[in-house]
Amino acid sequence: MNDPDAGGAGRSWAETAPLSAVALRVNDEVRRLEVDPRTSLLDALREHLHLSGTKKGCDHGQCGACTVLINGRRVNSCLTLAVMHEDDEIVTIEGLGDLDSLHAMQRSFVERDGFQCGYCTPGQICSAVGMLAEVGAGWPSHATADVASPRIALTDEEIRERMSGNICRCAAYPNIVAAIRAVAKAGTQ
């Protein structure tokens, strides 16, 4: 659709929209970009920074494949704009660990076959890391038996409830829960 009032004959508004400069701190590195202000953090990570570990699943915040950590909290990167996260600490799956030095959660997923096709795995792992931080901070969930207790019992039900925003189409849930439980038990998150 061409709009004659878009600032250029025959060009759409999107083609003439002003770009916004943003400096994102991703995986301990400041990256400077110029993006359309409507660019989601997911698209900035994948298309502009070429960090393809964060996956685009539903693009509506329903599957969790795009989960990253922002200031230690898990966030669906498809639901937030890149320009909103200047000065925030963003950690993607690439920032958790690498082949030479896997994060404890990455290692646990591998050891316990916590994936099948692997598409949801980066989001599952980032979400699990954030979830264990929430448990450590004493944040209750809908499945928490005693919300007044300073220590939360990390039962399988508690893990499933807390990870319910991350969908695995291959149904590797028992192994995902086992991987998370192992890391929590070892205290290596």
Partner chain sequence: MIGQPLDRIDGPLKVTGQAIYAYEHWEPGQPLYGVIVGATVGKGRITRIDTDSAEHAPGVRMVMTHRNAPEQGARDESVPMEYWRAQPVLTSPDIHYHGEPVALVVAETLEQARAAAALVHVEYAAGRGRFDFAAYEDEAYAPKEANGGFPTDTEVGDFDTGFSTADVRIDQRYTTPYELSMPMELHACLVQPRGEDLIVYVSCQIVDAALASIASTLRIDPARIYIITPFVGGGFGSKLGIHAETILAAIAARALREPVKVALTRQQIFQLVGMRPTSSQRVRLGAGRDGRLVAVAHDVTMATNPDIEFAEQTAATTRSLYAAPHRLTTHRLTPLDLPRGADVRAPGEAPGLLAVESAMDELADALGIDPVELRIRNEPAVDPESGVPFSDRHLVECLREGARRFGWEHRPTTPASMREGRWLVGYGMAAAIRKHFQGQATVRVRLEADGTAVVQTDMTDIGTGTYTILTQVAADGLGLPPERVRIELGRSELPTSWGSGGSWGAANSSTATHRACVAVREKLLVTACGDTGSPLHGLDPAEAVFAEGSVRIGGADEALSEILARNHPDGVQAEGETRFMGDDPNYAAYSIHTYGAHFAEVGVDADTAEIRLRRMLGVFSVGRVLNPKTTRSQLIGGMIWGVGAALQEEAVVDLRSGAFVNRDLAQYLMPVHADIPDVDAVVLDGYDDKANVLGMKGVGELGICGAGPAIANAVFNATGVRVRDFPITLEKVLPGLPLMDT
Second form
Amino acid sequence: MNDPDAGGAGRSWAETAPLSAVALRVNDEVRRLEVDPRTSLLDALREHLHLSGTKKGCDHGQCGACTVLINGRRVNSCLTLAVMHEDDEIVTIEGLGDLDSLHAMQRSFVERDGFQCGYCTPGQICSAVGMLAEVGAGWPSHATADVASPRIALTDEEIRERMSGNICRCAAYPNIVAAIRAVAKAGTQ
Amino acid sequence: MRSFTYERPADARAAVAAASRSGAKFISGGTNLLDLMKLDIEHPSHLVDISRLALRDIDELPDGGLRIGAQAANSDVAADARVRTRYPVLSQALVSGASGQLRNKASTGGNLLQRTRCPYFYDTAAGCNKRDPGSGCSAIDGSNRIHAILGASDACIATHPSDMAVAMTVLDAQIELLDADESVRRVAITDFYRLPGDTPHLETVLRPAEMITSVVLPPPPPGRQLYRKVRDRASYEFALVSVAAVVSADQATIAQARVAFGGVAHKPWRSVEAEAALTGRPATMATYRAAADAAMRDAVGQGHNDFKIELARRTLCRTLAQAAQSS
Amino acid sequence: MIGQPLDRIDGPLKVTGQAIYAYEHWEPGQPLYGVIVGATVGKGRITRIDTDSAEHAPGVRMVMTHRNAPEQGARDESVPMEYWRAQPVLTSPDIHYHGEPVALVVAETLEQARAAAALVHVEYAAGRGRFDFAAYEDEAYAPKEANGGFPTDTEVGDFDTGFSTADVRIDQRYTTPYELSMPMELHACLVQPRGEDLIVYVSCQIVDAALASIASTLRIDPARIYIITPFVGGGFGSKLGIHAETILAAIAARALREPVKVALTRQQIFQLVGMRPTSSQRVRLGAGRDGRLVAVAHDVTMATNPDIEFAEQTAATTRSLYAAPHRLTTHRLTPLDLPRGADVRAPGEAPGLLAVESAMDELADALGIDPVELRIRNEPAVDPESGVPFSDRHLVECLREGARRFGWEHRPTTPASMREGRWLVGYGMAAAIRKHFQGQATVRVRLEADGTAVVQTDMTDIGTGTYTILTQVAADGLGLPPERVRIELGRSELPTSWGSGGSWGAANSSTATHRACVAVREKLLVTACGDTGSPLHGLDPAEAVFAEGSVRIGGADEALSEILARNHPDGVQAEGETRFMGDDPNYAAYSIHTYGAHFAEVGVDADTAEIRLRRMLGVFSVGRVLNPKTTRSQLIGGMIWGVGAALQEEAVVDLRSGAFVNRDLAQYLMPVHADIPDVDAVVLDGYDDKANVLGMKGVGELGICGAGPAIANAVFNATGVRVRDFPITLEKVLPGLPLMDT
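Having displayed the form predicted on its own, please output the structure of the form predicted together with its partner chain.
Complete assembly follows, chain above in first position.
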């Protein structure tokens, strides 16, 4: 369904547009890149910065494996362009913690076996961290009985609903919820 | 994905000017547009990034309504205290859609403009009048479980996938638009969307390069607001059928009711027929059933989606009963 | 260590994003990117293919079609197993199924390759394809054998007579849909040419199969191929073999003499890696009023690709499940022009038990006997078809323990009689059974001079926990703490195995590891006990105990490091092996299975028929458990697959084009967090001494076996509506719901 009229200004659409310079702040480091405007943030992280902890599971926002935190919010990095994130603060799984100093959520996933193959795991963990911040801010969810209530009780049902954008085919769901619950409890004590 | 050039204009006026270029398209959250561009369904040659325009605020209006900036993220709207307390149906609809990650990125304007999830629209090898006018509708004789039961045409039986827009429909939202000639106009949401007719590729009354700047909610209607979404899995799925209702009941009588359906038509489906069948009637299941029958009087199944007619009726009845009970 | 809930050894790598999967290796330097173009017709022939604009698009280095693809080895059916056979791609203009590769575009960037792929212009003469299973079901034929080497048909006694004279008869047809493995990691391959050698980073379950398949397809010496796959992002059957991405990456890398990587898109995974075929299953059960079965028949018809036959062994475990004197099982195939059928987690049991265990529930209902009790009454003393003894069968214990823990006694005996608010609530249960397979595995264990053990095998860890359990087995085998054990997997230069699949991986590789450790111990003891400088000199090696890095015999002991330093400055190594079950007499003398019982509680919305799982418990018997933590995880994962199979998963075929309509993860529904409430798995203590020296059996697929029908039976219990066409979506239940009156 090639549409010859779609190309503007007489330019063949197959031509590559000039590379765009973009400065991304990834895990507290400014990374200057020259990217094709078509490059998704996900591909910029994986193929340009070699930060392959952020995973590609569907490339269409249907699985959550590519979840990163942008300015503190969890986002599917596959459905946004790298050029759109000039100066944004991006945190990937590599920025949450490393082997020598695991983030509490990372440690909790290991302890509760919140994964098997590990492929959706970075996305689950980034999503969980972003999700707890949303709960902390009092955001409602589909599991919230009264959206008007400003306080959210973080029940297992709330965790499950809020984590539903992260598919795990190994189906470690009960263990993931347990891992998140443990971190949330520790954080509120 | 075809090649495109990219720019990020500084303000709304520059944005609509930039979008006047042939082949240009706005990008906001990008959660639907990039999805479609990767599949070669959308192929703009120029992207105008409006995501950082100063259109993110949610402001009080003197009449008691709210103006929601078109760039406000779905999650911000859902979490706004004024929306949650005065327009809970909107907050409920928003949090029933997509995932936390997508809601953080998807904008209000982009949500209104999201395109159908018809699988044949998504399959560039299949005929689809919406994607490729004149190529036929593959859904009519194909797999059409998720398709429209109301307002469809021989050219298209696709549905509009938004939850948010269904709630806005029942709230009588107005959509504010900025045109390339810098003129501003307001369109009622019920007039904003088109039915497919013979031109299913035209989904709204937006003019070329016209940009949504905000959504205006009039003061909240009296009564209890509810959004009910029915789907196969418990989350992260588009509606098979959804109902947004506002019911104000006095004693055992319905004083006023507003009803809109999602997942049943090419646009959010306001049912004035159901509303008429409710106003002034006793708040009983018999009344709800009559309203549901009125709403579905012209409903037509396509085979796999026949069940949606009864499902929509039953969903409406329960939603009305719950809304009336506590209003 | 064996039996301890050790955290996953590879856990820290996985939670920090440091576990590297096939597409993510940068050792070869910057690769080129390949994108596959698929056919847009389901059957036919390419009449014209124009690659000119794609070839001239920016960054494009190669466009390969059937016209310029190199000649490849043909798929050779004399190679015993499919996954080891050649998998040629782009061999002719003929199109056999929708999405079949018609071109590969290689470019310098992914963006360029994807854009150029859209420029490959292909015209087809569309043929009349056979896409509609129901329309051709009657034209089925009998395959030579079923997948896994099971006989096509079996008959014991006289089924017709037994069935026709039974007091109570169930005769129903059940259908199951096309389903896909859908691991989260996209099927991907990165190939680096180095001289005449190919270094292949590929997401696969069986390294040896990948090696053989690539070598025979590309017709090159297997010794020139190095497979590397340290981490695999799930497989579930779909990575038992390699696919077009691997062959095309290898061909392109060889031709261009540069590294090339290719990943399937999620949409292409619906077309290019095989699927569980749709099935139609007739189940007939004849029983006496006392509930004892007298006749059992399970007749299965499934779809197959016409060129690559796949006969899922859907009736196979019915042969071992319940006692009955008169028995019949059959497998038939209907060829359709659809992607190949292939192993998807628990091939055979997953669809087969949906039918048989639903039918048992129907029988229980017809008889007015409790479903748990009905199964207990039909427990066989020996394998009911082969007549051989069971090695270690504890199905009844699973049923009883599960019923007790779940609170089965609270089940409403009358369907549609329990209501909580808007929810109709029901309980359901089903039995689980899966044949235990044993396959070949060789493991090398080397005790280094520093007292560290290295365990080496080409076995993979696809999320199953291989790194972890082999650590435990080797730690016990050599008396070392787990930190002193290093596991090296997923490389073709390591000793070969059947990899991960068929739930055989853990037992195969653990048994071989154990044997290698025994051999290492013997070597150490021979030298130590024969060494006058050792405190163990002259003592009886049979009395030796290896623990805490030392060897003790009676009152004497010596550190391993000292024995090594004196006698084995380069370390000690030995190999251990596990044999193919066909060469192991136990597997003919005994019926070796794993067992379980599932219990589920569902809620069905009384207005909309939305079905939601409320809780689920599985109790399993799997022999000895190496690691209760990873075992439970795998069992729970399988049970949740059962939730998907019962309620959600279905790849829908467009009957006109042969395309899968819902080929993405927004439309092919799999359970998400919100679908899965409290799910737990309990494993009974056990040891199957007939299975292997460790007494263990596989658990990777048992969890799914019977999980789906437990949910289906709960839906019936909740609503009184019996749905025999899976998945049970709301429109199938809705017409049976009560009217709304309040």
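Positions refer to the first chain, counted from 1. Think of the rigid core as the biggest set of C-alphas that the two forms share within 1.5 Å after superposition. Here the structure is a predicted model, which is why all the values come from computation and not from measurement.
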query	finding
Flag for Glu29, CA shift 2 Å or larger between these two forms after aligning core	no
Core-superposed C-alpha of Ala148 shifting 2 Å or more between these two forms	yes
